[in-house]
Every structure is written in structure tokens, then in C-alpha cells.
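This document starts with one chain, in the form predicted on its own, laid out as C-alpha cells.
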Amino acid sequence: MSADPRVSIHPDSSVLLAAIAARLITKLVDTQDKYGDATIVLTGGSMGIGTLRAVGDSPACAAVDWSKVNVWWGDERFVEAGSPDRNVLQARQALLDRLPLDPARVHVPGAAGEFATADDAAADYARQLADAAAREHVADYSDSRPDEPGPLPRFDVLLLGVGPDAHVASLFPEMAGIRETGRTVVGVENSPKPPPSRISLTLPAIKSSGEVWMLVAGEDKAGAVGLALAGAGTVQVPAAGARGRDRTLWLIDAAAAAKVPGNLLRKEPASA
């Protein structure tokens, strides 16, 4: 079961980024109060990296116990580990290297030079996810614990950008990755957006997250946002299928909201 999308519109990208940062800090603090730790799945791109910078600029950043935050990525470019194209490197420069993170809780996708192919790196990342899920299963003493661990750990909040073509993570329209239903991670070749080789969480993995937040700004994204929120087909419009189990939140600026269906144009308070 997944949650229907809710839309929160902000006047411009700078206000939007500040609002996302405030929400994210609150979400992590509240989740740590509940579970003792919190898990976030990061995204790259201008909004994903801009969000990290905004978190670092927030006076409330220190309210999070960063030593108990688990960090994953929704996708990664399959290039050399030191390449400036790497989402991981950009995230470290924007925020992560300034935080007292536990290195064991930061789960980095494999790079070219470490693995022969994107498929090999994807298989390793799927193994990391399954290992984390197994550790959570052992530590879970609740009555609701399943008999066997699943393939994924608990994702509390998963961040996604949206491309002008409506791709999310590295799941592109009409390509094999968006059609995958069995695996949690896939290798992507011949990406229409460079670099051509990538690894990505699949849509079932994305939809396992408690909350999915779509972070979108700019007039060039308005068509993709409008189609996704109008309920277009997932294979053609991957963003339409990205939903959280408990909450799906579109955090967008006014330019990106230009083609949102009128019935979804209710605004949420920035602190909701």
C-alpha cells in the first residue's frame, strides 16, 4: 500500500530549500525519538545537493544525532570514485564531511575501478542493503517482527529529484530499469543523461520507504510534475510511480507547479 501524493508549493527555490531542510531535520529528530536511529536515502542533482547545503546552514542542524543516522543513496553514477560526477562526492562536499557521522552507517555505492560493470556494483549494493536488513531483523525484538528478514532495511525518508523527462533516481522512461520488479538495485547502461553507466534503486525499493519526498524546482520540470501528479503511466513517467508507504510529499516551487492539476493545488504549511 502506498500513500497518495500531497503537494507543498513554495514561492521560489531558495525558500523551498530552506523549507525542505527544516522538514528533514524535524523528521530525523522525530524518527530518532521513535527508533533510536534514523535512515535517509539521499539524491543528487541541484535539489538534492542544495538540500544538504541548506541542512548544514540551518541553526537546527545540531539537533540531529548524526552519529545515529544511516545514509544510503537512491542512485549513483558508475564512474571513478574520485570523479566530480559522483553523487557521494558532491554530498560529502556539501554536508556529510562536516557531520559526526558513523562511517559504518554510511553506505556508499561501488565505483568504476572497484567493479567491472554497473551490474556488478548494483549486485554489491543490493548485498549491502540485504545485510543491513538482516542486522535490523536480529535487533528487532517486537512482536511484529517477520520470521525472515527482507531484502531492504527500514527507509524512513527517501529523497528524489525529478528530471524534465520525469525520470527519478536513474530510472528513465521506457528503459529496463523502470520495468524491474524483482531486484532492489539495477545497473543502468546507455542512460539518456550522461554519464551513461549508473546504478539505481528500483521502483519497488523506492516504494518500500516510509516517506518519499519529491524535490523539484524550475519551469523546465513543470511538465514532468504535471504528468506525474495527473497519474500518468509509470513506464512513461517514472516519477508517477514514486510513492512512500505512509507519505508521498511533493515539495516544489511555484515554477515547477505551473501544470499541477487544480485539485492538488492545496498548499501544506511549510513546517508540516
Contents of the next structure:
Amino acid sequence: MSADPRVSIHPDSSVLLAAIAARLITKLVDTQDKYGDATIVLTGGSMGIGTLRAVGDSPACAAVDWSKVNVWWGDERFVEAGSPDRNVLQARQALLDRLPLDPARVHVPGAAGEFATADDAAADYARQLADAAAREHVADYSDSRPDEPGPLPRFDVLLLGVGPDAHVASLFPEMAGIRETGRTVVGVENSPKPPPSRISLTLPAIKSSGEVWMLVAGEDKAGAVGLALAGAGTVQVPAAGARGRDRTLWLIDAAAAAKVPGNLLRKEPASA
Ligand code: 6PG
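Condition change, the form predicted on its own to the form predicted together with ligand 6PG:
Below, the chain from earlier opens the complete complex, with every other chain and molecule after it.
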């Protein structure tokens, strides 16, 4: 089961990032109240990294018990560990290095230099996910999620940016990764966006998350957003397939919302 998309539109990207940060802090605090810990899946791009900066700028940042937050990435560029292209490095610089995270809860996809190929790093990341799932004792939990391609820990909130071509994570239109159903993680070669080698969660792994938040700003994204929300095919429009089990939230600015189908725009209550 996955949740139909809901759309929340903010006037511009800076208001949007502040609103996303406020929601995210609340989500993490609420989840920790429920489970004791919380698991977030991060993304790169200007919205993913901007969100982390906005969380750090918020006075409520310290309301989260960061020592009990599990951190994963939805995708990573397969480059050297010290490359400024690494989503992990950008996230550390934007926020993570300033938080009292437990290093054992921060799960980093492998880099070039550590693994020969993106496929090897993807297999290692899938193993990290399987180990975390085992630690959570999710055998019964997995049994109740037969649509999943392999063992996965509980993801509470998974963040995604959307490319102008409607890619999410490193799942690009018409490429092998977006068609993958048998694995939790894939290596991606010949990405249309540089760098060419990447590691990505697959769509079934993304859809295992309780909540999936799509973070999108800018008029160059309006076409992709419109197609995704109109229910286009997932192979052509990967963003159309990204959904959470309980909630799928599109957090977008007015420019990116220009082509949102009218039935998804919030209606004003009828006046009495
Ligand atoms: C990458 C980027 C990319 C990005 C989207 C959305 O790996 O090349 O991370 O996938 O997340 O294109 O980008 P924005 O957040 O900048 O809109």
C-alpha cells in the first residue's frame, strides 16, 4: 500500500526550506516519542542540502535527540570519499558534523577507492541495510511487507529532490535502475547527469518508507512536478512512483507548482 500524494505550496524557496525544516524537526521529535529513535533518509541537491542548513538554523534543532537518529542516504555519487561531489560530504558540512550523532547510526554508501565499481558499493550498502534490518529484529515486520525486494530497516521519513527530467535519487527515466524490483540498492552507470557512476535505493526500497517527502523549487521543475502528480508512468517519470506507505508529501514552491493538476490544489473552505 502507498499513500496518494498531498501537495503543500509555499511562496518561494526560502520559505519552503524553513517550512520543510520545521516539519522535519517535528516529525523526528514525534517519531522519537513513538519509537525511541527515528530514521531519516537524506538526499543531495540544493533542496536536500538546503533542508539540512535550514534545520541547523532553526532554534528547534536541539529539540531532536540527534544521538538517536539513524541516517541513511537515498543515493550517492560514486566518486572518491573526499570529493566535494559526495552527498555525504555536503551533508556533513551543511549540518551533520555539528550534531551529536552516534557514528554507529550514520550509514554511508561506499566511495570510489573503497570499492571497484558502483555495483560493488551498491551491494555493500544493501548489506548495511540488511544488517540494520536484522538488528531491528524485523523478521516479522518484513513478513508484513511482502512487496519489498530485500531486508530493510524502518525508514520514517525519506527526502527526495526531483530533477527537471523527473529523476529521483539516482533513478533516471527509462534507465535500468528505475525498472529494478529485485534489489534494494543498485549501481548506476552512464547517468545522464554527471557524475556518471552512482549508487541508488531502488523504487521499492524508497516506497518502504513510512513517509516520502518530495522537495522541489523552481520553474524548471514545473513540468516534472505536473507530470508526476498527473500520474504519469514511473519508468518515464520516476518521481511519479515515489510514494510513502503512510504519507506522500510534495513540499514545493509556487514556481514549481505552476502545472500541478487543479484537483490536487487545496480548496478554500466554502464560506458560510
Ligand atoms: C544529483 C543530485 C540530483 C538532485 C536533483 C534535485 O545527485 O545529481 O542530487 O539528483 O537531487 O536533481 O536537485 P535540486 O534539489 O537542486 O532541485
